[in-house]
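We begin with a single chain expressed as C-alpha cells, specifically the form predicted alone.
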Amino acid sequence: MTVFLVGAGPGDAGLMTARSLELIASADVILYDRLIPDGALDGARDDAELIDVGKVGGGAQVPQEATNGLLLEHGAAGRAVVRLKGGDPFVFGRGGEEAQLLRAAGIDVEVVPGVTAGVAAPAYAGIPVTQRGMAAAVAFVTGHEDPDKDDSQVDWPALAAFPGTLVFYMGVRKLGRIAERLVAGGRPPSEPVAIVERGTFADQRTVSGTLADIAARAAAAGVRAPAITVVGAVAALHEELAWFAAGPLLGLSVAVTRARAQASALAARLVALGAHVVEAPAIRIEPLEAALPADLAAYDLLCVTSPNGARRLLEVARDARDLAGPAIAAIGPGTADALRAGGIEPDVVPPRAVAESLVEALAERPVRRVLIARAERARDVLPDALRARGAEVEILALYRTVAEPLSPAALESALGADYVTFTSASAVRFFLEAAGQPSEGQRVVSIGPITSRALRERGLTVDVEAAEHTPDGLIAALLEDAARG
C-alpha cells in the first residue's frame, strides 16, 4: 500500500507534471488542498472519493490532525491514495511530516515533486530569482512566522546578511515587520521588492516597491494571500521582463455546467482568458452497452449527433475499419472533430450543430437505410425527417445523460458567478433541478438554439447565445458580451 504525496504546482494547470495527472486518473481517494489549479481534478475517476482538506489563511481550517487521520485510514485500507498539494509537497507543504507519519504506520510513500510558487510566481512576473551579476544565490523563507518571536526558526540577522535573493512565502500580513527586520540587519531601505499575488493564476498581479515602502504599497493595493514576496536586485527586473498579461475576462467568474469529462477544455480556455472558473458539472455521461450492426455496410448513411456520441462510437468500434461502408454525417464541427480524432473523416458536416441543419445538408442526398448513433434520449427531428423521405431509420443508443450530484458549496459558487454557461438541454434541466433559478444579475450563456429553448421553457432569459454552436463559439459570444460591459 502506497500513499502518493503529489505536488500540483502553483496554479497554472499547464505546470502540472505528467506523473501527477497519471496518479490523479488512477486514484481511489484524493485528499486535496485549496490552492490547486482549476481543473486539476478533472481527470479523476467518476467513482474516486474527493476530499477537500484545504486550509485558508485566517479563515476556515481543516485541522492537520484530521488530514493525518484520513491519510492513515485510507492508506491502511490499501486504497490508492493521492495527497494533492499546491506547489511542491516538500516546500512549506508539510509533506515531510505526513511522510514521517505514514512511514511510522508502515505505509509506503512516494513523493511527486511539483513546481513551487517561489520559483514560478516570480518567473511569471518576469523576475529570475538568480541572475548573473545580480544574484548568485536564493533563499526560500517562510513569512508565516512572527519576526518578533523569541523562538523564531528564522535567523533574521543572518538572513539580512544573505548575499542573494530572498523569496518569502505567506508573508503578506507580516510584510511591514519583515521589511523592518531586514533593514535593521543591514539591507538598504532602497532595495527593490516585488510582491506577486496569485502567481501563475489568470488574475496574477505584481506590486513593486522597496523595503522602505513595500508594506504601504501592498496595503494600498489591497494585496492578499496567496502571494510571494521577492527581495533583492532581481525584483527590479519585473518592469523589463514582465510577460504574463491579464486576460480580457479578468475579474469575472464563469460557471461551467457541462459534464466533467468535457468541461476541462472549456474551463482551461476560460482560465487562459483571465476568468475565475466555477466547475459545477450538472450532468454525467453514462455509456450504454451497444454493438454495431453486423451488416453496417448495408446502410447508406451513419449519422453521429454529438461529440459524446462520436467518442462512444469510436469505443464501440474496434477500429476505424469497422465503420467502413456507409457515408458518415456529423452534426456540427465539434462532432466532426471528435470523429477525426479517431481517424474518421465525415462526409457531411452542416455549418450549424443542430439536427435541422443536418436535415438541410442531406436534402439532396438519396438515402434508403440510415443508422443514427446518439444518446438514449434525444430529439427526433432527424429520424422523423429521414423517415418522412421514405428512409428506413434505426437508432443506436450509445450513452445516456444522468444528473451529477452537486455539493451545496458547488451550487453556492455557481450561483455566485457572473456568468453561468449551458452547453446542452440536459445540463439546463439537471442544473436547474438542483439549483433552482440563476441568481439575479447573473448572465445566462447558451451554446445554441436548442439549449436556449430549454432555458426559455423554464422561464429564463438567455442573455448570450453563441452564433457558432460550439465551445469556441460560446467563448466568443461571452467575450463579446463582457467587452460591452
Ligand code: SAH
The other form holds:
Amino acid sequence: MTVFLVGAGPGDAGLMTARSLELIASADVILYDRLIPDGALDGARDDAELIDVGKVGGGAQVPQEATNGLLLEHGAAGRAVVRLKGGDPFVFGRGGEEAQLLRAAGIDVEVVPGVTAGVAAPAYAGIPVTQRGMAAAVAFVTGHEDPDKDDSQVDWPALAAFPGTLVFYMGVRKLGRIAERLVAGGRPPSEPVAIVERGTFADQRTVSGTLADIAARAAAAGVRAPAITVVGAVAALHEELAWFAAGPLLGLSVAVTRARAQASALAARLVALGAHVVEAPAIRIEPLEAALPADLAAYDLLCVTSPNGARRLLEVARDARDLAGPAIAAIGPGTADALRAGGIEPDVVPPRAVAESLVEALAERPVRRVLIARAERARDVLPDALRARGAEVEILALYRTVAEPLSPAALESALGADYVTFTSASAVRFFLEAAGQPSEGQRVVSIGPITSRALRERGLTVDVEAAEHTPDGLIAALLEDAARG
Ligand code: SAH
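Please move on to the form predicted in complex with S-adenosyl-L-homocysteine (SAH), as the form predicted alone is already shown.
Below: every chain and molecule of the assembly, starting with the one above.
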C-alpha cells in the first residue's frame, strides 16, 4: 500500500520528471490539483480513475478534509494511488500534511519532487534566484498570510533583514502590503521586484518594478494568480537575461475536432505555440474484428492508407514477421511513422498523403495481388486504379469511424474558437452534424484536399489548407495564417 505524492512541475509539460510520467502511466487512481500542466494526464491508463480535487470556478475547491478522505480511502484499498500536485509537493503544497496523515493510517508514502514554481518561473523570466555577488541566499515565503495579522507565521522584520532573494508564492492581492512591510523593515524602496504570472506556461508574463511601485504596476497590468514575486537585486536581471518568447499563437483559440486518442499530440504542439486549445473530438475510432489472410506472403503489395490503419494492422499482426512478404506502401509520412513504430519500414511513401499520389507512386511497380488495409468506409480511388491496372485487390477493413457525442459546453467553446481544425472528412461530417455551421468569422482549417472537399460540399469556405497533409503541416499552415493576421 503506497501513495505517491508527486510533483507535476510549474506548468510547462516538458518540466515533468521522468518518474512522474512513469507513475502517472501506471496509476489506478490519480487525485490531481488544478495547477498541473496541460496534458499531464494524457499518459494515464484508459481505466484509471481521475479525480479532480482542485475544482475552482464551476465547483468550489474540494476542501482539504475531503481530499484527505479520498487519499485514505484509495490508499487503504491497496490501489496504486498518485496524488499529483503542481510544482513540488513539499513546497507550499500541503504534501507534508498529507504524508503525515497517510503514515498515521499505516499507509506508505513515497515522494516525487517536482520543479517548484519559485525557481522555475523566475528562471523562465531570466532571473537566477541566486547569483554570485548579488544574492548568496534565497528564501521561499508564503504571501498568502495576511501581513497585518497578529498571529502571522511570517516574521516580517526578519524577512526584511534576510540577506538574499525573497521569493513569494501566492499573495498577488497582498502585494502592496508585502512591499510596505519590507520597506518598513529596512529594505530600500528602490529594491528591484519582478512578478512572473503563469510562469513556464506559453502565456507567461513578467511585470518589473521596485518595492515602491510594484503593486501599482501589477494592478495596472492586471496581474493575476498564479504568480511568483521575486524581491532582490537579481530581479533586475530579467531585463538582461529574459529569453522566453511568447508563442506565435498566443491569444488565439483553436478547436481540434479529431478523435480524442489522436488529438493530444496535436493539442500539445498548439499549446506549446501559445494557443488555447478547445478539444471537441467529433469522431472516435472503433476497431473491427479482422484477420490477416493466411497467404499474405503470396501478395505482392500491402497498402496502408491511414495512421489508424497502420496501428490496427500492427495490432492484428502477431508481430512484424506476420507482415513479411509483400512490399508495403504507406499513403503518407504520418502513416509511414505509425508503421515504423512497429518496426516496419514502408517501401513506398508518396510525398503527398492522398490516394491519387499513392497511385502515381505505384505506377512503375508491377502489381498482381494487393491487400489494402484501411477503414471500413473509404474512398475507392486506390482500389479502382489498381484494378484498372489489372490487379486483384482485396480490402481489409480494420476500423470504422463513428460519431463521438459532444457535450453542449464543448460545442459552444468549439464554436467560440478563432480557428476550427479538421483532419479528416469524417471529422467534418460528424462535427457539422453536431454543430451545424461554424460561427461567423471563425477560420476553417483543413489538413488537405479530401477534407477540404468534404467542407466545400457542405457549403463551407476553407480558409486554410495544409500543403503537407499531416498534423505538422496543418500547424505550419495555421501559423502562416496567424502571422498574416
Ligand atoms: N507546490 C507548488 C506551489 C503551490 S502554492 C510549487 O512547488 O510550485 C500555489 C502558488 O504557487 C501560486 O499561488 C503561485 O504563487 C505559485 N505558482 C504555482 N505555479 C505557478 C506558475 N506556473 N507561475 C507562477 N506562480 C506559480
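Positions refer to the first chain, counted from 1. Only a predicted model underlies this, so the values are computations on that prediction, with no experimental measurement involved.
- Treating the chain as two rigid bodies that shift between these two forms, T229 and G309 fall into separate rigid parts, each C-alpha being assigned to the part whose superposition fits it better.
- Comparing forms between these two forms, one finds the smaller rigid domain rotated against the larger by 17 degrees.
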